[in-house]
Structures are given as structure tokens and as C-alpha cells.
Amino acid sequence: MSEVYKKLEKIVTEKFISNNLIVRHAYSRNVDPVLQGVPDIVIRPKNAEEISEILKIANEENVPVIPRGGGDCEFGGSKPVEDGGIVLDMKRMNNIIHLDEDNLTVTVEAGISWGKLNEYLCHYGLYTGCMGPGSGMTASVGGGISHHSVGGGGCAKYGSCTNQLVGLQVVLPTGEIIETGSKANKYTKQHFNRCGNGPDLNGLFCGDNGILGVKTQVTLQVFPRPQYADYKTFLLPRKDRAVSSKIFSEVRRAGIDVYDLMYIYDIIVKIGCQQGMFPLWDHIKKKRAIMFYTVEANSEGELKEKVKQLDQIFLNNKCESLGPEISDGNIAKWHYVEQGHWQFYHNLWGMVPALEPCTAECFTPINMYPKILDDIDQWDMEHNDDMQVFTNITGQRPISGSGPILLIDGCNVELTCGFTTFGSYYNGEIHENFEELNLRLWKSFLERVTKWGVEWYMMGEFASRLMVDLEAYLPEYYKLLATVKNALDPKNILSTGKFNFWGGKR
């Protein structure tokens, strides 16, 4: 790789490239605990032109390239599937290019975080609608588009962040730079509309998990933040899974334009309070499930009517309001007013310090998730002997279940299910059997959830390959995907291995 390194160094200078062993290992992990591939080279380009040159060299040398945004993917999405290759670190490309206040769009470099972008927009009374993923303090905008991300807030009203996409600049795997949307017309100066000038090629790169091109610039719709908002938190009665599903459905059927609607089921509340995660709920005697809503409006009258309708739905379902202030337990107010959405979303993964996530986050219809949660309980019991292996050494059993379940567009929710577990390093010792056991349990969990007909979005290496290995894709669908991949990336150098599209020097 020394000759490849020298060629790449000429593109970005020695300051923005490294083959140092420590740096390479730092880029061999993201959030998941059991997958690891160590790259040969890490490089930080500054623009699309540099990325184009990098990809051309990678094609010449048949070397895999792995784009990496914020590194927050939980399925191995932003690191090599196997050892070797070039990690393309996008975080140097984190600038705001243009805010069009007339047409309400913003164009940014793809490496910028959702947090930085929305901090900028708030000075103009604007926001991105969907605030990106729950890891938006560090997660990149390009990564969010690659994953159909949700979770940061506003998903019940705006849907996933790809719903707000207007246009893209993309470097194709072979190095060509393209514009989608309105800027496909060479006479257009700024993106102003997504659909037109032919097929919607933006959609090709939404949810592609980085296999079809490197997103370098993203143009999003932005929205005026409404002047009025309210937010309430409720304690649910028993049989909370069925009750929460009923509430989600009734809100949608009533046509209420709710900004956020989230459900945190009872086990998370109980264990979370025991672990000191939810001090605002310490005063609650009965640690039952929690559900909260946020609603926005452009007038006091509109807000009052929405709140009246929402409160009636909760009260009809025998829910108990926790009071208007954060000190009363109103996590909805903290979530919206104090920007808690980027600190709160993955509460399952933070329940016990040092435990790591094996996630199974997915989209599913409202009426389906109570059954999936019941089946996860059954899965947990069936794998009790495996779980006991961890307990015997650590004194702590892995925890399966789901973090917050949140309403997204349509009559769908995001189910943030999975289990927390221990990495192989514990208390100064390496337990090699932990890694093998985690991998086997994770595959078993994902297969179980897949067969409920869920929709994966943040697929990375693990879920994308599992779908292929399980033959879960319709054959015609996978054949078409492979045809598109081969047309754009004939040597399969970009995000090699995802969806079992192999190439490079394997």
C-alpha cells in the first residue's frame, strides 16, 4: 500500500492522511461491540474534487473505500467489513454553504453534524423539521441521508430526514461528480425542488448505506419553528404495550399534527430509575411505562385545540399526567425546550455503564410492535443459558428489550429494540468467548425480528448481509439492486461487503 499512500498523500497533503497503527485502530470501530476491521489508510478530504481523485486511484489499484461520517452507526456501517482498505473520513467537510431564506432551503457539506446545523438555523428561527438521528450531536447529515435517520425529534410531524431532502452532490464510485434534483439543469444556481428534470435520482442515494456514492453536499428543506408549543408526559396504566399502541393509532386517526409522540415501556423506566438515569421520575411510586407528546402551533387557539384533543385521548385510556414542569417528571418539556433529544434517545444502551449495544432498530407498523416486544421476551427466555455465561463472570445479566418507541410518518413507529451486553474485555481480562457468544446472539435476535417483516434502515454491514444470507429479499429486488450497484461501481470498491457485494483485493 506504500505506493497508494504516496498517490493519496499528493491529493490531501501529509496533514490529512495517516497509516499510523493507532489511528487505523481508532477507525476500526464504531458503536457496535463485536465487529472490527482495521483499515490500511485513513484520509480526510476537503471537497468533492479530492474525493473524486481518491476514488479514481482506488479503482486503479482495486482498493476498497469506506465512507465515514460521524461513526455512530450501530451495524458496522462506517468501518471496513474486513481488514484493509481506505477509510474516507468526512468530518473535515462540515461547513454550511448557503441558507436560502426565500426558498427555505439550506445547503451543507455532508460531514456536518445535525447538532451544528440546527444550532446555526436556530439563529434564524428555523430548524430541519426532523432533527436527524438521536446521535445528532455527532452524527453527520450525509450519514443521516444514507440511513433514513429518525430519532432526534420531529419525526411524527416530518418523518425521516430524507423526507426533507431537496438535492445532493454525489461522487460516484468511479469518480464522476453529479448533482441531483433541480441542479441537474446546468442553468440552475441553487437547489429549490427535489422532483423534476426526470426521475427522482435523489432516492437512489437515500438509505443506500453508502454503497452507491459518496454524498458531499446535501440540500434540505428548513422550516420556521412555530411560535407556540406544549408538551406533556403521562404515566400509563397496566398492559402498557397495548395501551400505547392504541394511543398512537388514535392520534393518527384523529388527524392531530403532533410533533413528537414517544413511548418508554415499563422495564426501561424501572431499571433506568434504579440506575439513576431518570432522576425526574424518582418521586413516582409506581414505576410504570411513560408516554409523552410534543405539539406545535402557529396560534394560541390552534395549540389549545390540539392539546385538548391529545389530552382527551390519554385520559380516555386511563393515563395519568405527571404535571407541567420538568421537576414534575415532564420529560417532554426537557426533550423539546432544553434540546434533550440528542441526549436521550438511546436510553436502553445507557442503562448500565460499560454495557454495549447489539441493536435491532427498525421501522414497523403501530399494530405490530406489541407482538414483537412479547416475542423479544420469549427470545430472552429461550437464550437464558447463554445470558447466564455473562452473569457468572460479571454479576450482571445482559438486558434485552427496546428503548423509546416513537411515532414516525404514516402509521408507523421506530422500534429501538436490541440487547445490551459486555465486550470481551472485562475487569482487566479478555474473555474470548464473549465475542463469539455476542455475535451468535445478535444474529439470532436480528433473524427473529426480521421474520416479523420489519423494515431495516441503518443496515451497515451486519443487517445488510444478514438480509441477503437469510434470503429475506425478494429475488427480483436484490437482482435489481445488484444491477444498479454493478453499473455504478463495477469493481465493488465502495463500502465493500455491504449487502454481500464483494470486490477489491479480497
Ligand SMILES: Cc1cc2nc3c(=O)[nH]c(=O)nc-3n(C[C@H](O)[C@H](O)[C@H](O)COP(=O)(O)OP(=O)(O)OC[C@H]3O[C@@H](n4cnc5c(N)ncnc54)[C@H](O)[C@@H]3O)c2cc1C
Given for the second form:
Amino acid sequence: MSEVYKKLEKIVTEKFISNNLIVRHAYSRNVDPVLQGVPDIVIRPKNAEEISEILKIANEENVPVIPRGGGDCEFGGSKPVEDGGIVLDMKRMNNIIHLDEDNLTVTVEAGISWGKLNEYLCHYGLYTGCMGPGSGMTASVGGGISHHSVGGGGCAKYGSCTNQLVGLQVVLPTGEIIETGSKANKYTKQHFNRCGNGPDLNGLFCGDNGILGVKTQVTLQVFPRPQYADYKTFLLPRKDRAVSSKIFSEVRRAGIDVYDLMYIYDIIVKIGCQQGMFPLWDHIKKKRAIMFYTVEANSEGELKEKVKQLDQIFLNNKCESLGPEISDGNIAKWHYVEQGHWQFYHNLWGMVPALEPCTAECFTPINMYPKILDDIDQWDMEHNDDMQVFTNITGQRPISGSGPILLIDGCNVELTCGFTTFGSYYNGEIHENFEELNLRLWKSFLERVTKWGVEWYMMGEFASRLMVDLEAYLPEYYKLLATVKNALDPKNILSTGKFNFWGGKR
Ligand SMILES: Cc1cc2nc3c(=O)[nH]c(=O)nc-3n(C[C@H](O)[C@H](O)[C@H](O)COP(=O)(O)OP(=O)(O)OC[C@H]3O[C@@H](n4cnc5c(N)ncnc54)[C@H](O)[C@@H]3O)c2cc1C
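Right, the form predicted on its own is done; let's see the coordinates for the form predicted together with this ligand.
Zooming out: every chain and molecule, the one shown earlier first.
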């Protein structure tokens, strides 16, 4: 047992630390098929003070630390980049600290899941607005804030989850514990507002992908869930990419505060139906693209008016409404009423058994994504020979493209794009060439999409490094980022490897 292990064990007790081989391997993975490194130690702290002690030891001993919430990152965010280091599992810190019903804020420990938090809030007629990511049943609030997560419902109305952030408690990489926002004033008893007391230092930690500090407590705004809601699902006509983009834009121009607006393009609908993933659309003869909306209101009259305006936009664009019930194919109702927004993506990624995703998620303007989707088709054709290598062995061709496309705040969409693939272990045999091919294809794919000027928002090791390798960052921006990182984490202990600050070396 190493000296570092013994020191850490004293902090959390033996029950909450492990160097067991199976545990270490379990923490060496996220959902992508790439194995980058296996940690030496997995530790499960219970509060900020313990984390502070752990980080101080990591600095003394020069050992990397990787914060991990739900571990749902899609590309190397919450697993080690190389062998060694400590994975800091935040899921033990999953308590609700305080619901302030007067001021409509909730303070939670950062390891709580969006599902658990919203289950609690619903007893008070409240919700978090943006319900976090589609992985919200397991993904943590701290992970969401570290990623600018968006997508698990409500994001057309409320934007990404960082929009609702009021304040943070963060342990800096060198072990100091800080409060941001209103609580930066020592006379303030509670987080009530994000901006003030100087620059918005909350923002520094939003979307930082865990490189600037460990979030231990998060205060979010909460909202009363409106009493009225309606939800409709439509089949799109041909040329659905252009039509859907037009609808997104028209809804925004009409100024309707739609809660969710989602487009699922035809390939996903077709393949998903073939795989039995969308039983609610089995009865639809023409498996065309789908688009749906959810809208909320405080009175019946308000709801009626909004629905009228939205329906008009869809009908003017030659869309065909499916019936009102889930059994009619109304996925929007399932999303809102049965929390389908947190189940949908888990299904999607298990679309074909043994297929694994090499994806990425980015923001892009409404008028841009149809061109990006066309270019992804082109990329796929150009890489047909590579895809064939998988097909020859598995009998199935990887599928490239995009998952559901969601309207978020402003005139932007969230675009999840990539390709499904196979891990090197397939059907009882190891295919080493799969590993190399996956990495090469994934990089090539992300490079192609990056050049469309998209904004990756959860970057992990993969996209953050790619941006640097491609020299996509403006040099002045990257220099400032590296300066901030160096000031807060001079030994580059936290999430070592991301953004390639030290040229790939520690
Ligand atoms: C099925 C599925 C569906 C998904 N759907 C969506 C979606 O709709 N929208 C979306 O945005 N994403 C989605 N994702 C991606 C991912 O789940 C989200 O980004 C999620 O917010 C990550 O949260 P997590 O707790 O799992 O974070 P992790 O994967 O554990 O960590 C994510 C990053 O945050 C850092 N981190 C975690 N906790 C802390 C902390 N307390 N302090 C500092 N750093 C921390 C990690 O080091 C890492 O860099 C999906 C993933 C899956 C598997």
C-alpha cells in the first residue's frame, strides 16, 4: 500500500477509499469505448473539508486528481487520461442542504443527481427549470455545472443549467475553500444572487470541465411548475433539415416561450423503429423525421393561445400532427408527463446491442445545423472504407449523424453528433485495430465539425485537447485560459491533460 494511500485513508476512513483492481477499472471508463488510463486510487469524500485535505496531499505528492460525478461524460471527462492518479467520486455528497421557498433557491451538495433533486422539488410544486442533461437520473448537478449541461427538458425556456446558477462553494486545486456570488461577502448568510461583489467568478467554474476547482455545493434558482401544459408531436415533410430549422426560427421570432422544441431526424426515426426503440411510432407508415414541442402556461386561456400559434407554425410548414396520446406517437407527452426526457438518451445509446457511441455535443446557431448534418453525411461517405472494417467483422455498419437536436436559449441548438461503433472486444474476440480506428475516426469527425465553428460545451480530455491540437482557439484566449489555470493550479493537479496546457506532459 503506497504512502499516499495511507495518508488519504486517514481522511476518509478505509470504507471510502479503494485500490482494488476491479474498482479501479470500473472508474477508468465513461460511456465512450476508449480506455485512456486506470487510476491508482478511488476515493469518496463526504464534504469540502475532506476534499481540501485530499487536494493538499495530491499537491505535496504531485498526484493528479480527477473529479467524477455520475461519470456520464461522453469523451474522457471524468476518467484518468493516463494510468495513475486519484478519481474523486462525488456521489456520496448527494444531500439537499436547504430549500429557500421564499427566495426560490435550493442549495445542494454537488454529487446529487438531477433526478433526485427534482423528485424532492416536485413535492413543493417546484422544478429546476432546465432539468439538467438527458442523463439526469444518474448525472450530478456538479457535473452539469462543469459542462454547461442542457437537454433533459426545459432548455428552450430556461437554457442550459448554468443559467440558473446562483452560487457555488468550490475547493480550489490547492485546497482553499471559496464561496462565489453573493456569499463572497462574509456578512451574507445565504446565496441569493450570482452577479455582484466584482466579476462573475461563478462563470469561471461553469463549463470548466473540472479543471479549476471541485464544486462541493451548488445553489440554483428553482421555479414553480406552471399548472397548465400541452405537448404535440408532428411528422415532418421531406427536406426535414431545412424545415426544422425554419420552424425553430419561426417559434423564436413569434416570441413564444416554448418549454421544449426538439427535432429527431429521419435516419434516427427509421433505425430506431427498426431496432424496436420507438414502439410508439411502430404504427406510423412513413418513418419520417419527427419534431415536437411542449409549452407551459399559468391559465387555460394563455395555454390555448400559445398552442394555437405553435400549431399554426407547424401546419404552415406542412407538418402532420400525431394524436394527443403517447400511444398515438406523442413523444412530447411522454417526455413531460412521464419524465421520458431522462430515459430517452439511455435508450438511444443502447440502440443496437454492442454499439458504443463516439459522440460530442456542441452549440450552433439554428441556421447552421442543416449544413453541418449534410457535411456529416459527406464525411461518412469519405470514410466508407474504414466503416467497412467494422462491418466485415460485425455485420453491422456504424451509423454516423446526429441525435435529437434541441432548441436552447437564444437562437441556438444543442447538436449531439458522432457515430456509433464497436469496442475492441466483440463476440468473444479482441480486435485491436478497432481501438486505433475508433480514435482516428473520432478525431477526424470532431475536427470536421469543429471547423464549422461550433462551440463544444462538454469537452472532456478529447474535445478540449483537439481544440488545442487544431489551433482552433484564438491564441490570446488560450493564453488567458492557461494563465488562469496556472494561477489556480500551479502543479496542474486537477484534471491533468485536459486542454493540453503543458504540451501533453505534466
Ligand atoms: C445517456 C446519456 C445522455 C446524455 N444526455 C446529455 C444531454 O442531454 N445534455 C448534456 O449536456 N449532456 C448529456 N450527456 C453527457 C453528460 O451526462 C452530462 O454532461 C452530465 O452533465 C455529466 O454529469 P456527470 O455528473 O455524469 O459528470 P461526470 O461525467 O462525472 O463529469 C463531467 C465533468 O465534470 C467534472 N466534474 C464532475 N463533478 C464535478 C465537481 N463536483 N466539481 C468539479 N468538476 C466536476 C468531471 O471532472 C468532468 O470533467 C449524456 C450522457 C449520457 C451517458
